[in-house]
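In the block that follows, a single chain appears as C-alpha cells, in the form predicted on its own.
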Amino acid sequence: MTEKYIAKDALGALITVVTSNGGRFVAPTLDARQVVYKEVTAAEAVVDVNDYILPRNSYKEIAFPQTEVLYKYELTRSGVDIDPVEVVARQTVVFGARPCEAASLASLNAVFTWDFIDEDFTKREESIVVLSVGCVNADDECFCTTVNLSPESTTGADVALYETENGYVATAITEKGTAFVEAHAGSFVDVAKGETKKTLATVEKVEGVDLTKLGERLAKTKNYDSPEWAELVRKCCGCGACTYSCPTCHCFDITDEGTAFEGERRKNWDACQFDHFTLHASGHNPRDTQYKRYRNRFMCKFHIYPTKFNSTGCVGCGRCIRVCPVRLDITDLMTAMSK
C-alpha cells in the first residue's frame, strides 16, 4: 500500500468516528501527572508523541488484563451452577505506540495460543488495531537495537506512522492496517508535497551484549548454579514492578474469590519475583531466594522465549530499568552473561 497522511488536525475526528462506532481509541495521557495509556475520546486529552519515551504502563493489558472474571459459580441443591463470562471484544484502537512495544504482542501471542488457545486473549489481540510512531527521541535506558530492533521496526504494527512537522506519513503494515486506512479514507489522505519526515531517534547497542553468546551461556546446564547470579542481583528486592511494567510478561494466576456457596474464578497478574509465586503446598519452595527468581525471569528473556516460541522475550523498552527503586539494570546483566 502506498504512503498516506493524517494530519494532527483530523486526529480527533479518526477518534470520533472510531468512538461512535462503538470502539475505542487508546492513547498516550496524563494520569496523575505520569504519561499513561488510556481510553480517550478526544484529541485534547492526547500527549505529543514528543512529550514521552514511553507510557508508563503497557498497552498488553487491553488484550490480557490485570484482572478478568472466567466464570460465576453457584452452590444449589442440585449441585453447582457454572455461568461463564463471554469476552465480547470491541474494536480498539491504540495510537502513539513505540516501535519496541508494537513487538511485544506476538510474544504474547506465543505464549497464549502454545499448547492451548486462549480464546479470551486471542479475541481481545484480534480486536486491537496498532499505531505504532517511530521514535524521534529516547533515553538512557532505550536498548532495542541490542535485541535487533529499532526506532522505525515496523513488527507488530498494523500501522507505520513517522512524524512530520504537522502530521504523521502512515504506512499499513498488515492486512487489518490496510483496512483500516481505507476505511477511514477521510482522515488517511495523500501525502502533501513538502511533508518530510523527521529525523529518528539513534539508540546505540549496549556494548559488549552478544545475544547468541548469551543463549549459549544459559542453555548450559553447569551454569545454572553459577555464584555469579547471586552477585549480579543481589540489591534486588522482589517487589515486582519490572514485571508488572514488562508487555511481554505473562504469568497470571486463577483464584476463587467470594465464598464456599458462590463466587467468581477470576484470572489476575503474577509476577515470578513474588516469593511465594513457586511456593508448594507442603511448604518448600524451588526458588527460596531472590537471586533465584531473577535467574528465572532472566532465562525466560533470553533462552525459554527464544528457544521455545522462537520470538524475543525482551523488546528493549527499558521499562524495567526505570520502574526499578534499587536501580538495577538488565542489560548489566547481559553483558555480564555475554562475557
Given for the second form:
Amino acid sequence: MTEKYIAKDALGALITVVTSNGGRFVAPTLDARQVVYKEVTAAEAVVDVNDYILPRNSYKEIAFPQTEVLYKYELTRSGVDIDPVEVVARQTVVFGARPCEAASLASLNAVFTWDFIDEDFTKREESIVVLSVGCVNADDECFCTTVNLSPESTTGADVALYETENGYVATAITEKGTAFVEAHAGSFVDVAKGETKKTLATVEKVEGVDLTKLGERLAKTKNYDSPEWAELVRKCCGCGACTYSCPTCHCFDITDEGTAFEGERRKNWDACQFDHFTLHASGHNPRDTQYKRYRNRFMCKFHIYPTKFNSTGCVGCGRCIRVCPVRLDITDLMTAMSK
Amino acid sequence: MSNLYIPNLVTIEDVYEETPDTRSFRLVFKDEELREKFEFKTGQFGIYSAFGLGESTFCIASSPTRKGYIQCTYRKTGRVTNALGELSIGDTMGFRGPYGNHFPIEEWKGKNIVFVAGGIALPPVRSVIWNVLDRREDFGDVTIVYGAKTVADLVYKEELKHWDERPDVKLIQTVDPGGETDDWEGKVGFVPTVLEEAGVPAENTIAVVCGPPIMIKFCLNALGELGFSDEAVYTTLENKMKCGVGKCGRCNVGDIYICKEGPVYTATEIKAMYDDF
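Having seen the form predicted on its own, the form predicted together with its partner chain:
Let us now look at the entire complex, which starts with that chain.
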C-alpha cells in the first residue's frame, strides 16, 4: 500500500469517527501523573508523541486484562447455576504503540492459542488495530535492537506511523491496517510533497549479548544449575514488577470472588516471581528460592518463547529495568548468559 | 468451543472417607449427554471446583474401564480442598478436563507390571491398576508396592484388602518406621527400600511409580538397581496447576508444560528434564 499521511490536527476527528462507530480509542494519556495506555475520547487527552518514551503500562491488558470475570455462579436448590460472561470485543484502536511493544501481542497469541484456544484473549486481540509510531527518542533502558527489533520495526503493527513536523506518514502493514486506513480516508490523506519523516532514534546494541549463544546455553539442561544464576540474581527482591509491566508475560491465576452461595470466577494476572506461585499443597516448592523464579522468567523469555512458541519472548522495551526497585538489569543477565 | 475455563457441573454421588484428612468422591455429570459420552484415558487429570473458593487439580483416580462416573481423591490441605471436605452426597461441584497425556497401557499388553506408590500418590496409580485388573488376562504378573507414613495414612483400605486377597495380585504394603501399629502385618520401611528388597524381576516388566518427588527419585534409583531400563519406568508428575491447558505458566519444568505434555513421563524423559522439580 502506498504511504498516506495523517496530520496531528486530524487525530481528534479520527477519535470521533472510531468512537462514534462503537469502537474504543486507546492512546498514551496521563493517569495518576504517569503516561499510560488508556481509553481516550478526545485528542486533547493524548500525550504528545515526544513527551514519553514508553507508557508505564503495556497495552497487553486490552487483550489480556489484569482481571476479568469468566463467569458468575449461584447456588440454587438443584445445584449451581453458571452464567458465562461472553466477551464481545469492540474495535480497539491503539494509537502511539511503540514498535517494540507492537511485537508482543503475537507472542502472547502463541501462548493463548497453542492447542487449546483461549477465546477471551483471541476475540479481544482480533479487535485491536495497532497504530505504531516509530521512536524519535529513546532512553538508556531501551534495548530493542539487542533483540532484533528497532525504532522503525513494524512487527505486530497494523499501521506504522512515522512522525513528520505536523503529522505522521502512515504505512499499512497488515490487511487489517489497510482496511482501517481505507475506512478512515478522511483522516489518512495523500502525502504532500516535501513531507519529511523525522530521524529516528539510534538504539545501540548491548555489547556482549548474542541471542544465538544465549539460546544454546539455556537449551542445555546442565547449565540450569550453574551457580551464576544465584550470584547474578541475588539482589532480586521478588516483587514481580517486571512481570506486570512486561508486554509478553502471560501468567495468570484463576480464582473465585464471592461465597459458596454466589460470586464470580476470575482470571487475574499472576507472576512467576512469587513463591506461592508454584507452591504445592504438600509444602514442596519446585522454585523455592528467588533465583529459581527469576531463572524461570529468563528461561521463558529467551528459551521457551523462541523454541516452544517460535516467537519473541523479549521485545527490548526496557520496562522491567525502569520499574525494578533494586536496579536489576536483564541485559546484564543476557550478557553473562551469552558467554 | 465455549470458554475454556468454564467447568462442567458434577454431582457428588458418593463420598468415601479414606483417612482422617483424605476423601474420595464418586462424581457424575449433571448433563446426561456428557455422562454418556465422556471419555478419558488412564493417567489424565481434571480440575475440580469448589464454588466460592476456586479450583484444584487432581488426577482421575478411577479407571476408564468403569464408565458413567469419575472418582477423585484429595487430601484436605488448602482452601479449596478444605471446602471440598465440607461437601457431601448430592452436592454440586465443577470439573474441567480431562487434560494431559496418559499411560500407554495398550503397549504394555503381555508384560508384567509393578506399581509403586507412596501416600496420597496411590490415586493416579489406582486408575492404572483397575485398568489392568479389569483386563487381567492381557497382562502378566501384577505387583503393587504401596507405602505411607503411618497405617492411618494408607488410602483405599478396602481395595488394598481386596488386592491382597486376590491370587493374581502381589501386594506389598509398608509404612515408614514408627508408623506401624501393633496389629500391622505389612512391612516397616521406606518405599524405595522395600521395593528393592522385593526383588521384582525387571525382565518384561513395566514399572509405574508415583509419589512425592524425593520418593520418585529414590525409587528410580532402586528400579535401576533391579535392572529396569529407564524406558520401562513411568511416572506421573503433579506440579501446581491453575489452567490445565498450557497457559497460566505454573507447571512448567524448564520448557516442558506438565499439563499439556505430561503428566505421564518415562524415567528417560524425567532424567532429560531441567532440574526444576
